[in-house]
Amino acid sequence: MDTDPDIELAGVTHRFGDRTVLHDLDLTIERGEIFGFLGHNGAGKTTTVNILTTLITPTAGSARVCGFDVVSQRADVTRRIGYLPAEVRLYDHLTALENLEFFGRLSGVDNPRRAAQETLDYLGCTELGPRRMAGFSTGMRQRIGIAQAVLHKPQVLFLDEPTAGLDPVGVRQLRETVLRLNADLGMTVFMNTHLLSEVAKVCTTIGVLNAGELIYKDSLEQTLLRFPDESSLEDIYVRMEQVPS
């Protein structure tokens, strides 16, 4: 049985000019995990995801996704991942179904029309298919964005601040979708967020990034055992930022 990790970063450093945003980052995510990557805005979470999704090249170190190097084997990586950015970019003049069909063609999905409809049905948003995207709420756009990201049934799904701008109903729908994708398809999920309270309801493992350095990583279960005296999960988050690396 193949037990190789789905995500591996070794000594990853990234600089924008003279500013170092990631410092010698080591991180391993096993297959089937739902990983919550926590950190305040500017901590380096999105830069990490951009490296893992092949959008940018690390200044130093190496990263592998599904066993493939994100620099030298970029095409192999992109075929196996799905990505929902913080800002969902879809075509407002097309219907939701047409958007998905278009992206399915770009991804080389067999019978993109059928795959698009099946994905809408699976995610419980069939009714959105024939509607044009213009005028969609943030939550509705998010649901179609997730459909686009999983249309080709990726092995790893990356979500960048997926709860931003969502109302409580949208947050719950997102949570249920992530759990279902993981349970039904064994999909590994890497989720950037600053909301530990939401992570606690979804993730199996968490990591905390502070000023470009990984200062904490453990299972959620062990995290809650380690901080039994805290009255809220947000307090745990604050304390983790004070744990020495």
Given for the second form:
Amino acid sequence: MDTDPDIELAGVTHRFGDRTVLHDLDLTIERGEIFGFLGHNGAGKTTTVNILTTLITPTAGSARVCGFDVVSQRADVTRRIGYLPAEVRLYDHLTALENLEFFGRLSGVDNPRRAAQETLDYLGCTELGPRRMAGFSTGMRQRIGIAQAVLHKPQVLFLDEPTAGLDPVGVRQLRETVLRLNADLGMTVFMNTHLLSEVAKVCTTIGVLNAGELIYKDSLEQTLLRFPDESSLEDIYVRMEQVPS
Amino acid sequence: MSSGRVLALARHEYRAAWRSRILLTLVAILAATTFVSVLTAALDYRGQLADYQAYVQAATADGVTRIPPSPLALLSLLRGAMEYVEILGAVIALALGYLTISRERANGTLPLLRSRPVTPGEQAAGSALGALAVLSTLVASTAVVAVLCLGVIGRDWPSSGQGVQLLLAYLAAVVYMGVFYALGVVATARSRVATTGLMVALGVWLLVVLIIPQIGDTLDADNQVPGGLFAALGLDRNGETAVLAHFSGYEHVRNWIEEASVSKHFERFAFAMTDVKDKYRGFTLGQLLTEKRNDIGWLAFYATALGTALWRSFRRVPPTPQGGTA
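Which structure goes with the form predicted together with the partner chain, now that we have seen the form predicted on its own?
All chains and molecules follow, beginning with the one already shown.
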């Protein structure tokens, strides 16, 4: 059995001009984990995801996904990942099914149309398939966004603020979807989020990023044991930021 | 490079292009101007052809044995169509190139594309292939309309030899427009604001398509008098050559200015293929290609240079805003 971690960041630093947004970040996420990456706006969460999804090259350090280097083995990485950006942007002039078919082709899926239909069925949104994306609500877009991210059955799924703009029903659907993908397909999930309540319900491990530095990482179970006096995860989060581990 | 991904991107580009109102408007203008141009030329040609046929009939009835061949050149009726491709076709291609980049930027879909196993090379190849398919469809449509006008209105259909010449002229049109497509992509991709890139590309278009050829034409001694200076002086081709030999330096510079424009190379090739220039009438295809090898070479050079720049530009397009959200 392959026991290599699915995500490994070693000494990753990233700068935009003279602004450093990630400082010497070390992070390991094992296969099958659902990792919740917490942090304030501007903490560097999206930059981390952008590096891991090969969208940007780190200024220093190395990052590996599924055992492949994100810079020198980009194609191997992108074949194994699914990505849902913070704001789901797809082609409005196409139907949901056509969008999925297009992204399926780019991912090298054998029968993109069938895969697209099966994914919609799996996610319980078959009725959205023949409709053009132009009139879709945020929740609908999010569901099709997830469908495009998992259509090719990736090993690792990256979700960047997936609950942003969703109503409570949408948040719940998303949570159920993430848990199902993890249980059915063994997908490792890396989720950037602000919603602590969702982390508590979905994630197996959490990490906290503060001003580009990882100040905490442990399993949810250990975290709750470690901070027994706090009444909620939110309190724990506040303490983590105050007292780095 | 995966052919499946390249074809998927090409098909996507093709479909998206035809959904653009800007592009459809420009295409409609090109189609309308081409149609009107060829239609009016064909109507005039029909009258001239009827006159010539009447003359042949009368001469035959009078027992004349040596009847001069028709002075009419059917393909030359496409002069306007070629000029519209040269000017408007280039704008359409520029707009297409601009839309290729600005569409993905505006949609915000680049991050999703780049998070797939798609290389910048595949993206460049897919987009270029899709754009060439759009341009080929456009050129083929105008060619069909033009030939139908010649046959139905002008009552004279091109021979198979003329058909091949026409095919080569329109093939050159696709290559020529492809150069401007690449220019549109390069200028837009290298600008932070897409419309700035479009403005730069239109500036280059103005220079290359209108200003440089105009300078060349203005400096041409034969263009100084309506009907031609040498014709007014009663000089034939040999006389013209003898006179111009005294101004070889001047002619060299004038020619160099004209040759700096890709439009002039397309125009020279297309006009030779469509019998617009008298001096090439009666040439065989082999002779025409030999005579125009310089223009073919320059067109190939521009296509290669801009194609390379296009490929490099796709490597530069950042999938996420640099310096944006952390």
